[in-house]
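Take a look at this single chain, the form predicted alone, given in structure tokens.
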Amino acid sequence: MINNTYKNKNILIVGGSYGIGEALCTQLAEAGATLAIVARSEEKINTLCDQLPGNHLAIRCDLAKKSEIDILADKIEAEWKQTHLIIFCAGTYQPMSIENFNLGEAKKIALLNFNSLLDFIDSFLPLIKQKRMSQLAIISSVAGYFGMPNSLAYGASKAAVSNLTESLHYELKKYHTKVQLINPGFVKTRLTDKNTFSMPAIISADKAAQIIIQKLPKKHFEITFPFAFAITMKMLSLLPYKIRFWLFERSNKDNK
């Protein structure tokens, strides 16, 4: 059951037409909180407003063009004299192995996974300096713990936002900004669709956002789920490199 700590609150979710994005704008709205619904395609952020209890904010922003960016920091600026809480939860997924490699795709992946993240900061920045950034949450991946097979842009993508994201934590203390880091692991979503392969301890998007929301406000830096996938994972990046190699080599044999 949540609380009334996202009631009233500014909640800018950057992200929010699909999958954790849209089922964080549903209970977040739900929970009381107004909510500036950031994604490229207008007609389904002004049908999720819409269909959204209270007066919420639809603005369409193509992360992609840093002009745009730009626009939407404006209008961020102009419409709330102070944003609560940012949930950059855009991006995109592509299974990528050496067999089916390809350059645009990967770079595709790159811009909107990592460099419209630094778009974003560069952004809002001075809204960051001018205090009125509370709290700033930033979606990577379990996946960016350590390089896997099928992984070869989507990985690397996100071991560099959540690599941006502890440097982050650092910087932003000086302007009282709270940084976040979230690591899902599998979540049913449009984009995990897209996978061929079994997916260990999948939950919903529901239950994803149910999960962020739950421990936005504890103290913790990384919040990560479901936590015995998570916590699987992270002892794996802590093995020798030649004992993981092994570990995937022989996972991948067993799975032919």
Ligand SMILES: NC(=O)c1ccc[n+]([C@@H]2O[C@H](COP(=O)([O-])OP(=O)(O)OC[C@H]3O[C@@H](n4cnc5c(N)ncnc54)[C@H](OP(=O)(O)O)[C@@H]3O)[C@@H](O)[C@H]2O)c1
Given for the second form:
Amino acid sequence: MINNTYKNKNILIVGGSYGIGEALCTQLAEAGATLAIVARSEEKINTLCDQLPGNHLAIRCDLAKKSEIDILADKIEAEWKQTHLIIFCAGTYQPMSIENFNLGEAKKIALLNFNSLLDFIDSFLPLIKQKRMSQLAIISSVAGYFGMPNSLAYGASKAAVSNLTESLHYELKKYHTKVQLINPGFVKTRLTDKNTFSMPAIISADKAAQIIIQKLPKKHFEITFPFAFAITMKMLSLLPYKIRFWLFERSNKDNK
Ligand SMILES: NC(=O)c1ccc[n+]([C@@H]2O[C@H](COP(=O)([O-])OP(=O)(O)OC[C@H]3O[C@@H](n4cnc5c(N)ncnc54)[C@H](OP(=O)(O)O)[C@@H]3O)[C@@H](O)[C@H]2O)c1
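Same protein, the form predicted together with the ligand this time rather than the form predicted alone?
Below is the entire complex, every chain and molecule, led by the chain shown above.
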């Protein structure tokens, strides 16, 4: 039950054109929020804005370009007195083993998932320092808990995102911004459609958005789901390397 939590709140969804971000846009607009939807797919976000109930902004921005993030920050600063919530959903993924290691792709993953978040923080510093950003939620992944097979670039980029978000939690408190980390398990989107292995406990993007929306107003720093899968991953992260490596190598063998 989300009552009126999001009614008339200004919410920026970074990476709102597809997947989890799109589902968040739909549900938050239905809950009465005013959105700024950001992505590269201009036509897609314009159509989304037109279809959703309420008046929303569609802002095309390529997060790989710092100059475009600066323009985005200026637009938000000019448009809204207070930004109540920012959800940073933008990200990319490519399964990568040593056999198909691709430096160009690996750097693209690292740059979009991590460097663009640093750029984003830099561009939004004035808003933060003026105490005009109330809440920042960053989507990382349970894949950032520890290194896994077939995840040469993605897992490392998400470990960096999670670590940065933890630091931001302390630093932005000084400016009254509540920072939260979202660590989903498998969610069915165009990203996971690239996987050829079986994905335990996979949920829909609508379900993921529903959980995020319910949990964001609470005090937790970390929002992780689905519950049983996330707890299993957390427990695996606490195991000594020797045991975790043995478990993963065994399950890798079983899957071949
Ligand atoms: N799906 C999962 O199982 C899963 C699990 C754990 C974590 N996650 C994380 O959840 C987040 C959302 O993933 P998803 O599965 O919903 O993926 P998705 O459907 O591919 O959505 C990714 C979003 O990021 C935007 N984006 C990508 N590159 C961009 C760029 N250069 N500039 C601006 N926007 C960009 C995309 O918009 P445009 O292409 O229009 O620019 C899209 O709106 C990601 O951070 C992902 O790593 C996903």
